[in-house]
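Shown next as C-alpha cells: one chain only, the form predicted on its own.
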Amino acid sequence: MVHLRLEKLEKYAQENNVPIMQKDGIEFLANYIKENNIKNILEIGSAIGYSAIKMALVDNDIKVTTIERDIDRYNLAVKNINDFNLTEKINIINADALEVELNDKYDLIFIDAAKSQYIKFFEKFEKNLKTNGVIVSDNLSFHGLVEDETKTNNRNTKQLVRKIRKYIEYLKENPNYKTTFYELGDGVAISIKLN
C-alpha cells in the first residue's frame, strides 16, 4: 500500500517537473540512514514531500524537520504527509529557509533546494549538526552538465553549473568535514563533520 502510495507521488513529480530525488539516490539515502541509525534529520527543501517521507519511513523513531518556500509544493507536501499518517513525524515549515532559525541539533541535514545557494544553506545550518553528523547534498551532477557543460547553451544553467562547481569546491576544500561523493541519482555528497 505505500509502495504504491509513493509510486503516486513520484508519477505525480514526473508529469509536473516537480524535482525530486532520482530513485537511486533516495534509497541510498534511505539505506545510508538505516545502516547509521540516524534519528534526527533537517531537510533544507520539502518539495511535495516525497524525500521526506522516505526518510520517515525508515524507521518508527526518525523525526524529519523540512522547509519549503513554495506555498503550493508546501500545500501539497502537507496533504502528502497527512495522507502517510506522518504528521506526528514530519514537521514542515513554510519559509525561505535562509530567513529559518532553529536551535535543534540534527544527525543529518539533507540539502536539496535552490542550487545556487547551496554555499548559504551549508554555512547557516552547520551550527545545527550533531558531532560526528552528516550533511548530505543532491543535484551535484545537474543531469550530467556540471561533468559536461557543452550540453547546453543557456546562460543561466551555465551560471547554475558554476555554483554547484563551487560548491564542490567548497566540500572538497573544506578542513572540518570529510566529503565522499557518489555516481548516484543527479549526484549526492556526503559530508561528515570531523569534530
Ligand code: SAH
Given for the second form:
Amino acid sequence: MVHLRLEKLEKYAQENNVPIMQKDGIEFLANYIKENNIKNILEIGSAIGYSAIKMALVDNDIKVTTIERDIDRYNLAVKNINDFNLTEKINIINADALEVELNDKYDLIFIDAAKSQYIKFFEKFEKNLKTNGVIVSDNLSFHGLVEDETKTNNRNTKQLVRKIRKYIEYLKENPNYKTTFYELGDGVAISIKLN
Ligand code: SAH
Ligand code: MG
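Moving on from the form predicted on its own, kindly provide the form predicted in complex with this ligand as a structure.
Now the complete complex, all chains and molecules, led by this one.
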C-alpha cells in the first residue's frame, strides 16, 4: 500500500517537474537515518512532502519538521502527509526558511531548498543542530554541471553552479564539521558536527 502511494508521488513529481530527491539518494538517506538512530529531523525545502514522508516512515518514533515557501507545493504536501496518516510525525511550515526562527535541536538537518542559499541555510540552522548531529546537503552535483559547467550556456545556471562550488569549498574548509561527499542521487554530502 505505502509502496503504491509513494510511486504515485514519484510519478506526480516527474510529470510536474518537482525536483524530489532521486531514488538512490533518498534510499541512502533513509538508511543513514535508520543506522544512526536519528529521531529528530529538520528539512529545508519540502516540495510536495516526498522526502519528509520517506524519512518519517523509517521508524515509528521519528519526527520531521519541514519548511516550504511555495504555497501550492505546501498545500500539496499537507494533503500528501494527511494521506499517509503522518500528521503526528511531520510538522510542515509554510514560510521562507530564512525567516523562520526555531528553538528545537535536531539530530539531522536536511538542506534541499534554493541551491544559491545553501551557506545561508547552513549558518542559520547550525545552532539548531545537536552535538554530533549531521547536516545533509542535496544536489551538490546539480545534474553533473558542478563537475562540468560547459554542459550549459545558461547564465543563471552557470551562476548557480558557481554558488554550489563555493558551498562545497565552504564545507571542505569548515573546521567544525567533517564532510563526506557521496556521488549518488544528484550529489549528497553529510557533514558531521565535531563537537
Ligand atoms: N526535499 C524535497 C524536494 C525539495 S525541492 C524532496 O526531495 O521531496 C526544493 C523546494 O525548496 C522547492 O519546493 C522550493 O519551493 C523550496 N524552497 C526554495 N527556497 C526556499 C526557502 N528559502 N524556504 C523554504 N522553501 C524553499
Ligand atoms: Mg534535492
